[in-house]
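For reference, the chain that follows is the form predicted alone, supplied as structure tokens.
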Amino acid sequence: MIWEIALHEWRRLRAGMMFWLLLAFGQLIIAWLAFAQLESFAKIAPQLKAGGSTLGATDLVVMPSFNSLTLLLLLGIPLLAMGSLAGEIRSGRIAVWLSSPVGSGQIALGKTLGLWLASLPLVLSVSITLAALGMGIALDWPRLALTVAGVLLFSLWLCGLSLCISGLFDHPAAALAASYGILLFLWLLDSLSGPEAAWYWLALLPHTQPWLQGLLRSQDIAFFLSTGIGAVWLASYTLARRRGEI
């Protein structure tokens, strides 16, 4: 049943204009940035080679593009998620979900996976575009694969968190504003406090930057899995309360 809900959510998002706009503009922006960086790299490549630098196209073209993709996902996924629960509540369609025999946890998990499926086309299209550069220049393929895995994990986490926030509000615009506020706070948290702070573990940048450097650390995986599962659980708890089960 979870996958049926996920496919239903994916079809709903795919039928909307927002999905296609995000996919088109996201791909356009990343392609433009990647080829602008590629042009700059081509100009300085002789100097890098003459100086014996170990920096290559992976460091100066591919990884900055994936960093831009991370920012696009931060902006785009909350836009898709704002209607997943808040939109259903505002339109009254949430009554259909709450009256169904499907459990609240299944609904929350299914909608999270549906959002993730909707984010995959942008992630995969950007990954294929950047991988295509390998036909003309040397790339670090293991590092590229590891970075794609990190971005996929990050996008899944972002879907769970955005869905959770959407379930806390009765209006999609309020859910979107709250999502942006929370994500901006987490993105800047490491610059607001030092590593010794108790809440530093919640900062996003220390968990996203390592995979751009070729590291997929166990503590980063633990962070995204634990907080993501917690967000989905909170979303299911919110649905259960609306059902009167709690």
Contents of the next structure:
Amino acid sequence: MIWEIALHEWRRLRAGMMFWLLLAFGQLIIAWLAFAQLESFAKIAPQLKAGGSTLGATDLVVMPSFNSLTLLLLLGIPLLAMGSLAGEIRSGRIAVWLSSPVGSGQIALGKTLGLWLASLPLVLSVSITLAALGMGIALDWPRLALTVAGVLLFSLWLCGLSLCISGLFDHPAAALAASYGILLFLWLLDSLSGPEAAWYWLALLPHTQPWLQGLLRSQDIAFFLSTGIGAVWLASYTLARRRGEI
Amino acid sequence: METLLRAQDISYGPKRRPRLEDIDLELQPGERLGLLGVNGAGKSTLMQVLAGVLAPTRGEVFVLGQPLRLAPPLLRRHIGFLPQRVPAYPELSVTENLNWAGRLRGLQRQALKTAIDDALQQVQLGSVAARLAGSLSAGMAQRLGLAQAVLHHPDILILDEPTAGLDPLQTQQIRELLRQLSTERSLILSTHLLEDVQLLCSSVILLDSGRKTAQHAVTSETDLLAHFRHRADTDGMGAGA
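I have the form predicted alone already, so could you send the form predicted together with the partner chain?
Let us now look at the entire complex, which starts with that chain.
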């Protein structure tokens, strides 16, 4: 049933305008940024080679583009997710979900996976575009694969968090505003405090940057998994409370 | 014969201003029960409580003897619910909406396809099956909602004001459809139209300010209007005093 709900969510998003706008706009922005980086790289490549630098296209073109993709997902996924629960509540369709013989946890998990499916075309199309550079320039393939895996995990985490926030509001616009507020807070948290602060662990940048530098750290995976599962559980809890199961 | 649905001492909302208060009702197999009341009487809230969308703050709803709130979700398969606003995705087609409703209620592959074909035929939406739900007229949208509610062949059909907002011809068509659908299952129908009750229901519960004020069998002699006249007179006297 989780998979059925995920497919339904994906179909619903695919039928709407927002998905296609995000995909087109996202690809345009990333392609433009990647070409700008590539042009700069082509200009300085002879000097780098002459100076014996180890920096290559992966460092100067691919990773900055993935960094931009991370930002784009941060802005785009809440837009896709805002209607996932808040829209159902506002339209009255939540009545069918809650009166159905499907568990609240299944609904929350299915909708999270559906959102993730909808974010995949952007992530994969950008990844393929950047990997295509490998036809003409030497790329660090293991690092590229690690970064793609990291971005996939990050997008799944964003889907869980955005869905959870969507379930707390009766209006999609309110859910979107709250999502942006919380994500901006997490994004800036590391600059508001030093590594010794207790809440530094929640800061987003220290968990996303290592991937872009080719580091796979268990603490980052643990962060995304634990907070992501927590968010999906909270979404499930809010649905169960509406039903009176809790 | 086992009672299909039983609501026991249902209350909903804050204690000081409850939206429902101490409501009892029973639905027997084959019964067509109407919930009649003016706007704001608590009909929609009660329908949502009976369908398991809202949990009562006090009391319990039992379906086939099992408490709806605590029993496994599968118990909800016995209920088909049409809320006041048709629960369709405007950006999806009629068939896709039915596909979603069917899968949500556990129908799979061939059974789902057969159920969708049957439901489309039953509500006469076969010719617009590929059209987007957002482009349907109010009457057609209501029929789509009915198809969603009966798709999984529930024993109990809970319909919240299915004729509200329809023109006279659409109202007549929906009433005819409801008459057909209720031959195979038990029905709870909320409405503020006396005619809906007279034509479709075998018994009626009158709701006023979240309270059950009366319950009658519906016959051709039942004068439901008298109840409302009496209430208006009582209110008028209260206001005068």
